[in-house]
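Here you get one chain, nothing else, as structure tokens; it is the form predicted alone.
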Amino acid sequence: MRRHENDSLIIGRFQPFHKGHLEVIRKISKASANLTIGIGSAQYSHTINNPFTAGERYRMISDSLKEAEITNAYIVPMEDLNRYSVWVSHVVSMSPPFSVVYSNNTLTRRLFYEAGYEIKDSPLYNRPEYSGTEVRRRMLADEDWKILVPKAVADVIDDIDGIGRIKGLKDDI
């Protein structure tokens, strides 16, 4: 299969999509023809770590993307796998054509670079702030978690009764 030479992809949990994910996106997709966003661990919600569906995140990262007019961003549910010697095949399977792939995580990048694609770090923005967990750790703290998200996330969190569905979820850690 032909790989399009400027084309990325970026996987992530995205539980959920906060301001450093549509930061480090907004480079990623200036640096690229097209990006493919993978919403990684699709199989997994209603749980502390994951407390929302892969469809509640694809509409987060869509109307983020529409607010940010992000226009040549595919996202593209990805269940895991663990089988590490057909995860890459898995995820080409499902994805645009792509020929560099942005992580930093180690086994992510070694699998990608076994398989013959071009690795690049992908960039970080403010991370002690912006990560999924701090968001809900304010979320469950009645902290103000909104400030961390895009507003298109906290209108979705507000339409499903996200807070309610994690603060549910707390006694089962």
Given for the second form:
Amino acid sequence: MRRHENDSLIIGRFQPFHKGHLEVIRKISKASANLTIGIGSAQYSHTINNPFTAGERYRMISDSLKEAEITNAYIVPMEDLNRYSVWVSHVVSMSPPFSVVYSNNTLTRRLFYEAGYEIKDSPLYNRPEYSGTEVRRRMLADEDWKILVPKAVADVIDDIDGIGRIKGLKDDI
Ligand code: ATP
Ligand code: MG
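Given the form predicted alone above, what does the protein look like in the form predicted in complex with adenosine-5'-triphosphate?
Then the entire complex follows, led off by the chain already shown.
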């Protein structure tokens, strides 16, 4: 049996971190001794689909966890690696120990399964609204995006003029 059998991993891009992410993390954190939240595609920022830096996303998640009183989660930025055969090793090298992976992504599930990890389904909450794509769409359309994210995330985005940034990026297209 693997050590750290109650420690788990979830990965997202969190562009931005929204209430669906927070709900699933709240649930997983209760079922886990420790939880690692991997910030995927960490190297990307300042594009229309990846507007926020790894550091900005780190702040969004860290402040949201504090607000929600979730204390057993580690946050780890993880750059993409365009070589799937070594991607699991890359993630493992960046992360505190874990043996359970929560994911709905077919490739992620397959790669960790082949490496001997336990795979669990990651429940989706109010997916039509709680989606990064929908939050970014509303930001550009001047619709209410703040209702879809934890207050801590709205505060970070206001602080960095995230709306100004994403609108400026759109003008470049
Ligand atoms: P985007 O539309 O930018 O792809 P996203 O909402 O799909 O954003 P990601 O940053 O791609 O979020 O992160 C994906 C991870 O977040 C997956 O593990 C997925 O299961 C989880 N997730 C995304 N939306 C929800 C939700 N509404 N409820 C629960 N988990 C969610
Ligand atoms: Mg997604």
